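There is one chain below, alone, in structure tokens, taken in the form predicted alone.
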Amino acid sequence: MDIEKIKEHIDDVLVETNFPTLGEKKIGKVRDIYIAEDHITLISTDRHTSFDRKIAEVPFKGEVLNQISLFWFDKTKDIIQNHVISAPDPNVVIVKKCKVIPIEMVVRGYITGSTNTSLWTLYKDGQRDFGNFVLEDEIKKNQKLDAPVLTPTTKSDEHDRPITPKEIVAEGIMAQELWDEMADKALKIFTRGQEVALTKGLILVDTKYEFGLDENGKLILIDEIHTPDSSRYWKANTYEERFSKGEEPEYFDKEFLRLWFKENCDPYKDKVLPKAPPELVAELSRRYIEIYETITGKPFKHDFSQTTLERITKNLAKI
């Protein structure tokens, strides 16, 4: 889809959704969350977040999100379950209901990234014992691992933190079987992931997975997987002229938008942010289209009869 298609539905965003009669509702960063007795309904909408807080809407970003997903849990699903049960409407995902386990498996093919508690930092500041893996010295940013590592979080509604398996076991969050069973489950899915990726001419750099139990006590892959949201990807023809030059490898990028705020308000402290530019915003749209369309191999097709609202509401009434 061209740029100037997304300029002329700019305004055709999903912001909010209301639909009592499929449950207690929940509002997540992107979806919102509809929970019935025996299964639960997740509405990917426009929603946009940094900084802690939405700071845009981006038009179909919700629908792109949902359909990569489904994707993913599909050329998985032979190597664990997964918690889709239907998908009656492109933003829309019914799925099981199970216990959530509270850890994020983060999944590391390189090292890369700036934050505080990104592999690079740690590293590039001399950590090298990272509990269940050490790194060798003299590894340079952006190269790749000999073997893809894991660095679990706690998942919390504050601030993740770094954890051990080890301090995950003796914490008593798990036993050390389902650690185990967790552990070799991220790996083989994140690994055909990588396969996958590239086939599409990306490099899969890392992500998160999020697992839970079934009403058997059967693990099960959970959330989202594999997204623009959830998962760093490069471009796999140039990486490796660009890493032996020193330079950063080509990525999708949606810091432009989080650096416009920065530039122009502190997003932190301002009780009411300025409007996103509709440009930025629509280039932002025009690469997530972009990713999905690389990713699947298909064009991405919206429906520009009705507005995404009016859409779900009819498809959810079929249900």
Ligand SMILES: Nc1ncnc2c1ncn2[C@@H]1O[C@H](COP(=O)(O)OP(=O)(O)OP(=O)(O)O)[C@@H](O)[C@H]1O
Given for the second form:
Amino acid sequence: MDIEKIKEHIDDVLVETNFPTLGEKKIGKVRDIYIAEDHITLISTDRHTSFDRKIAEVPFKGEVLNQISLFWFDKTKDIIQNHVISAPDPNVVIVKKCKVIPIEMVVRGYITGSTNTSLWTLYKDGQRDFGNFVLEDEIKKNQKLDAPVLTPTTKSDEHDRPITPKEIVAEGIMAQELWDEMADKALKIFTRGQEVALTKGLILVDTKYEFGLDENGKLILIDEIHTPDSSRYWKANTYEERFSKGEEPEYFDKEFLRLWFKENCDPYKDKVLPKAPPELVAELSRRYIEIYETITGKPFKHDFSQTTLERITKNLAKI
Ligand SMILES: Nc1ncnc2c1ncn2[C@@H]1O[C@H](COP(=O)(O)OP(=O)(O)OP(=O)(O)O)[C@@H](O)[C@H]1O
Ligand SMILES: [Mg+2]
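Structure of the form predicted in complex with this ligand, given the form predicted alone:
The next block holds the full complex; its first chain is the one shown before.
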């Protein structure tokens, strides 16, 4: 979709929903969650968050994220059962209600990142032993690891804390057996993700999975999978050359909107944020659509005859 078309629809965004009959509502950063007896309705909105707050609404983002997740759930369903029951609308999935395992399974195929908890930062500052794996000296930023590694964190409302598999078992979060199964599945779906991504010209660099247990105690892949919000993607065809020159890989970049806020206000302190410039929001939307098209290999089609909320309301009424 060209940027002019996106600009025409810059205000046609899904900000929030209200469907009391679907169950108890919880509001996530991106999704509205309706919890019923044995299932959950997850509605992906167009909210865009950064600095732990909403900074913009990005047209088509909810639809793109939901569709990318569905694509990957399908591509990995032979490895592990996932929570999807049905997808009654482009922005909506109905999923099996699971007991959420309070660990975020982070898998990394490359050493990168710039935040305090990223693998590259820790390595650069001298850490070599990560509990469940040890890295050798002389690894460079953005280098491919010999094999993907797991760097789990606790899933908490405040700040996620790195935790080793040994601690996970010792603290009674789960039994060794369940950890082993989760670790095995996480690495297998990551490897599948890398293989499929490569056929689309992308490197799946790292990602985060959530798992749950169903009513029979069976391990299920839940939440979202390999979306640009939960994963990092680089362009495959320019990676080697840029890496050898010490340049950063080409990547799906949404940093420019964050930077605008940092330059134009204090996003950590100001009560009210300025409105994000429409040109930047449209550009971000264009990038989300582009990565959807790259991953799925399909052109992004959107029904412009009604608003997203109208469409969702109609589709949910049918079920
Ligand atoms: N099948 C499922 N059963 C139970 N809970 C689920 C299931 N799938 C996803 N969830 C939960 O629903 C929420 C999804 O909402 P969203 O991702 O918008 O929240 P969030 O603000 O990002 O919170 P979090 O940081 O916990 O992911 C998450 O808390 C996730 O753990
Ligand atoms: Mg989430």
